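First, one chain by itself: the form predicted on its own, in structure tokens.
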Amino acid sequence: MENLKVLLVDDSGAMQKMIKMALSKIGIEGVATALNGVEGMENLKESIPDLILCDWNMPEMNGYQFVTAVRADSNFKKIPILMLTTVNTKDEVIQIMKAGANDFLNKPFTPDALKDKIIKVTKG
């Protein structure tokens, strides 16, 4: 898991910092960041990660639009996506999964919970 390349898409700099710290605690250092889905798509064109961690509520291109765009592109279709979000109503969770996310994790979360979800979606 240490060699995992991660793309973190979240509009909050503070949240990015917290997530990167959590990733570091579980041995993941290779993290590229984007502040919204538009930046995330640009980042994907430069480097294909092993995993995408994505927020749901973002400006310009939200998590739903981003995941839909990722899944529509054959180059990125198979990248596991873990949605990190504060949304937790049944309808929102259904929408997250229908968009093409592999799983979701509610914020706030522990590094161990994040590790468990990463293992689950990357099957490793």
Given for the second form:
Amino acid sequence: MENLKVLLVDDSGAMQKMIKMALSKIGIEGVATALNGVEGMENLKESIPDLILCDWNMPEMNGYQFVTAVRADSNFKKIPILMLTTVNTKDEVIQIMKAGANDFLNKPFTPDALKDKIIKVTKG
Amino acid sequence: MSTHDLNNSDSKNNNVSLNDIAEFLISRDEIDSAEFEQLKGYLSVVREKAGEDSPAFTYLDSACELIAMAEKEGEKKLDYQTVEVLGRLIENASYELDDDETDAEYIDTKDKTESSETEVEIDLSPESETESEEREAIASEEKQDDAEASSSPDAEAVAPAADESKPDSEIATFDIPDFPEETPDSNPGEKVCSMPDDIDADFLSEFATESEEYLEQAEASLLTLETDPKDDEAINSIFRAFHTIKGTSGFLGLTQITELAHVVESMLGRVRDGSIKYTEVYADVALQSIDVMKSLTEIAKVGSPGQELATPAGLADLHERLSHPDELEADSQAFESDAVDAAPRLGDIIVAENIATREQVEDVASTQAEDKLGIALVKSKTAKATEVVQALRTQTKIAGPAQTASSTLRVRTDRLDLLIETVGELVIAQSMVSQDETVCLGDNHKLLKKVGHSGKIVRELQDLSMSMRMVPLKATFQKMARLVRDAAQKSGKSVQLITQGEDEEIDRNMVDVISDPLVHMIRNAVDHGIEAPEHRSETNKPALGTIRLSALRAGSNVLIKIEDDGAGLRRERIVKKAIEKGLIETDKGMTDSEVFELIFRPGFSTVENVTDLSGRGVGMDVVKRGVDALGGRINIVSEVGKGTEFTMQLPLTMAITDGMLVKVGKEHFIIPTININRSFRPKADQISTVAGRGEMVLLHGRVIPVYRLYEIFGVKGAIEDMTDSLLVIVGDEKTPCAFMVDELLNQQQVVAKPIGDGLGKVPGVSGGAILGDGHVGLILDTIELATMARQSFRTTKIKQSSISIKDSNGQKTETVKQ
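Could you please show the structure of the form predicted together with the partner chain, as a counterpart to the form predicted on its own just displayed?
Now the complete complex, all chains and molecules, led by this one.
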């Protein structure tokens, strides 16, 4: 788990820092960041991560569009995607799953909760 | 596996395994209605057994919903995508249940021994590769369809399912979904919150900075919504602001902020998905929320770990309003019907045009309720039919603008920008033709005439294209009327706003940018300018204070004036404060306007207690900065007891710059005319060199630093003797400086263009323009240039032979050709 390469897509700098801190607490240091889906796609073209953490609500290209675009590319089909967002309704859950994400985690979360979810989606 | 049948499971004992469901799903091509029922039944059995508190519940609940949705759409079979999503939901649920020891009994023991995890996963491997690819292709097509069908997919994501069997009345309410920190039994606005003990100072300041940015953006978007309530992106960006603040504050444990962000987000979510209509009532609530949020952030920013946090004014009130969404909605609807009534009523017109008296009209209206008023008036012979028709026409004319909307066409701003830019190029190309030797020096008069004619058309085209991006100030001014009303109400003053010249037009791009400074100055006028009513009556002023907001076109500038008949600025108080704050040492030799200028300095505020009206954490320095950024000026005239007058001078557009063409060696530069105070040729006794500060020139008793433009840009062959050169004084009253040039050529309007991405940002240069003779002139950013020159003098004297900057490849490029 320590060697996981993670791509973190979130439009908030503060949020990025906090998630990185949480990741670092559970031993993950290899984190690439992108501010929106467009940047995220650029990033994917350079290197394929072991896991994508992604916000739902972003400018330019939002989480739905990003995940859909990732899944539309056969190179990225297998990358586990965990949405980090605030999900309140069944519809939102379905929407996230429809886009092609593996699971979601409600913000705010504890490092432990993040760890559990990461183990779950990466099957490791 | 392929012949899996749910009926074979031990369903009668409710001992359904998720694996069975998963296997069932992948083994089926078609599902009939009975099987739909079965599937739903089994899923709900597992769901109920797991219980609402189980983390698996959400997944199972969503799976049920998904099946119900598919069934409702009359699907005979579950498509690949639905199966995939169901599979993922079931996988997630199964994992959660597996995790939970107490729930183990729900999983069939037989399946459990076979490692449920791998089996639950929807794996298409049993199928042939080609078939699976086909399915994938279909699935991705469907996804695309999905994306196209809903232009804003996340709006859909938050949308309450219309088919949810809720009573209609509930749709208008914000039933707050289960949120961990929600405490429904206490009003969050009244709760005392303290800073978490383990708060990280770095993150806190990061959070505060970011939140402020988001809130500012949200404010800007709210203003956009005032003019265009249907702007989805604006609503989205406000939503995003609160959404992000909710997320980040949650991490930091700032519950007060998280709770407020949550309720506001819920309200905005409803606006975004269209279940409530955006009106000014919601705009007010959103604005109020932003204000309170700003204070909360401010409070948190300076708090230390464990410290009890103050509750800002308005928080409790806001929570109160947000917790009664139905009342809000009622207000909102009332507002809307007001708006509809805004077109004058027929009766009013009849009265106004002296056709009948008000008593007569009201009499008719009350006795003949079954007819429309117009018909009733004619029937009762109160008015003639022609008069009524005339009145009706007047009414239509007044209400008219709403209906003429169909004759306008929406054009994307970037296309318009491109058009204006292209026309700009055309103007330049045309002037190159007209200045060509064969045209102006030749004796072909016919050609000269034709070129002249085309030039006229090109200039008309330029005016026309510029005018397309111009919008009247009306919308901006109207917003101010509301602002004054609200602000006056809050501070218990009675203030009227008189607007003038609201038909003056200004570049669309400028509207957003001037809004902020204007809002701030108007708030200031109400809050600090106009005195309290009792104080006004003491000084023989009418109780009703007046703020006059006017716009006046002056050449290529627009003058926006804000006058109030309030207390005026007190010189001695400003001086005292400025000395206290260390802004000045003495006011000796300072003119009134120089003293008044001090209020634009950062950190200056004459009112001790910051109110929630004007004291929004920013001072007049923000106004000044905003106006400066637009290349404008601001001027204050004030008389104690009589009032204050702020005049903003702004360019009509930022696309065209009024510039002074100056010559330095063989190079031409353009200095924006608005930056220039004066120019003169210095005499030898005016020039001196101050140790450590460089060359200075003495002008009217002031010592002004001189920077040689040819040195800054490394131009050779320029005049080096200062007494032969011209000095151009730029900058504001506080920090003027002089640039040394060879001569002033002429004043002209130039179309400002960015220099191009390859060069990046060239320091001291705001853009370039193609001059009439085809040469490129650099437009100087005098403020930046002065700062640059000042700083580089301090370190080393500028020695560069040319400015070199790095382009994107890291290669050095010459930006100024010699």
